[in-house]
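So this first bit is one chain, no partners, the form predicted alone, shown in structure tokens.
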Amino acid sequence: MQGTADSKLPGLGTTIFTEMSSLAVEHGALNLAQGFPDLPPPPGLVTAAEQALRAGVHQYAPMAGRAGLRQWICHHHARRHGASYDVDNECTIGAGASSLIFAAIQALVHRGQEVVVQTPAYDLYAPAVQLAGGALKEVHLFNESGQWDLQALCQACGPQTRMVILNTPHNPTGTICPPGFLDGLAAQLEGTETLVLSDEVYGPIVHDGRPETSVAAHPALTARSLVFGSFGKLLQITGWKIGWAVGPAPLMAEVRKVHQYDVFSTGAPLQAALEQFLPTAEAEDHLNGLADLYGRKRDRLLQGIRDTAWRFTPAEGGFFQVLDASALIDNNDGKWARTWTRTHGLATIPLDAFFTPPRPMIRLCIAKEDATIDAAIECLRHIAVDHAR
């Protein structure tokens, strides 16, 4: 039997997130690393699910997704962003966002060609880049003003750029697309052939009044982009595991011809039940009220340790907010936070399991009920104590 030297992934071990969770498991501790709610799902889409499961609906789904709820996403990109995307040729349901968007980078990016990751990026994109034979191109995606940095992104960008990779609400970060920004990427690339992938499960989830920003929204970019969403993200059911992907149907048609060997299809009960869910007036309050939401819980959190010693910028949009420990410890992050996991029951993210940050820093998922964060800030207040200077 052959061991690691024959491996695809030979630099690849475990992800972060299972280690956290698996460490939290270990110790009991509350789990605010993965991101994934604590939150229950609408009440409205769990009678749909059983109602599914009672009539019957077990057999595969289409490859594409079920038609209705191709309808919907279709018309979801439409009221949103003014886009206009075929139902039956544009659109894709699959295993979570994450199965479409590995599909995407199989099927579209060949041996040598550069794909451009905005760095810290969301783990799934790098190997995959790396089973594709692609090039990783990693650029920051912070300039030193602490903004999206346009400039450096463009600069990387060239003939043999195949893809850039976007995201926003970003994943770790917690910050968005600043305004401008996709303008200035249609502009360097005007008259290339280059794809654009935007993973955008947080979708609406923004914070503060800020619009929701969405490449499908920006004409000179649609023809070239593939755009991904969730469900597990938007309506509390990660463990669904059903995303979707939008674009072009000659990009599309490369997408499922990886899909329909990977995936196939996914819950076809469950899709049955959103089919039934989104339409419904409950649907459209519960996805109006996400940033709402959610804005409230960063806040719960953050007035909870605001007198300590603990740094932050209030996240932008999606599921997490990112804390600056470098008044309470080393820029070894990652050490702590394992070590906090241990010794003060609070599993997090540290930042540099994506990049090497410029201070410590730790990650942390806001979509948990009020009492779970009130148990966090407990135990973040206890760490800044601990390691008062």
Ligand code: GLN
Second form
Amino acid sequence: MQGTADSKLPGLGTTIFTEMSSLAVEHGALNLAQGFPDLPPPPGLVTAAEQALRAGVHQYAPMAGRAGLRQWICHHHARRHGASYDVDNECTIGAGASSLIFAAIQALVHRGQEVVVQTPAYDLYAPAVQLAGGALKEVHLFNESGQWDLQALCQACGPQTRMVILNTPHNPTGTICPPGFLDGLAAQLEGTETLVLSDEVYGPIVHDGRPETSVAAHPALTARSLVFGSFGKLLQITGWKIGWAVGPAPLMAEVRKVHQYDVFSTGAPLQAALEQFLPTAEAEDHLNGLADLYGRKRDRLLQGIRDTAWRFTPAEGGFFQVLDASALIDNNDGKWARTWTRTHGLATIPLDAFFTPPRPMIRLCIAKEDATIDAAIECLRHIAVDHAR
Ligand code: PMP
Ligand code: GLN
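Could I see the form predicted together with the ligand next, after the form predicted alone?
In what comes next, the whole complex appears, and the chain from above leads the way.
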């Protein structure tokens, strides 16, 4: 992507997701790169969308989102996390979680203020902070023992910190916020004005019976926090781009000041379909089954490559599994992920797109049909054989 000499985002190109998806199309490769499911959405949701279109829901939705859908979102946070958000003033629906995360950063970060982010991090946060004129302060997500590093995060926070960005389940690493971590952060932030932006778009997708962790469930943090979710992830409808933010009214009022001009309102018939579908038993069953569904997908993939040179730590949650290619290749610059798209028909995301990983690693999206996962396993096995040494 080319820009002007006076670009506000110099050095920023097309996202790795766009690049790898294009490469996959160009070479007819399986696309386990960009994080989207190839599983269909629940049938009742598709029917509800058809009905909404036929019922004539074609004009703007309200700026904050349809009231019935906001009601469901607030109820969802109350049931799952014991949180109490006001439907009118503490919940906003946007064009995916992305639009609201972006709006929140623009609305709340002043020029020169620090925003602390754990790295590797989802690629949206840094340019959003940069456009707001904020100063990004990166800390390593992991300590030397490979655990989420609470100490590093706390040490990075000080009177100058406007915002801390959290993401659990984590993209790209597939880890989740460990028990006690939020208590530690809450203690660190006590008495400060620091805000927390908690990106929980993969929220309920946690593997092996782990509990779902949410800032919304942490009373010592909720008053300073905005929490973000995405129907794209929960219902296999990433292309609908409908997400939400919940948080205290004064913060939400600021987010809406940006949201009302950059998006204003989104996908009226799709919101109507969600509003109709989500209270059904089919929806309840689907949401309750998400953790198991994706846990089985992860297991299927790992089982298929367990006797190869690929190394891995099983993902703890989310859409992604990371594989370590250090027994196959030396090079750590992401070149191989691009090469394998061409030579072995499998597109993945090289982790070096997010940070400098200690070893060559790739990220695979596991939100796929079993047949897609099996085909990916075949490709991975061929890659392992061809790089045997
Ligand atoms: N946060 C994270 C961590 C993501 O992985 C994604 C994209 N998949 C988003 C936010 C954006 O979600 P949405 O598609 O709802 O905008
Ligand atoms: N969140 C998706 C991922 O991590 C990508 C979304 C996008 O392409 N912007 O793969």
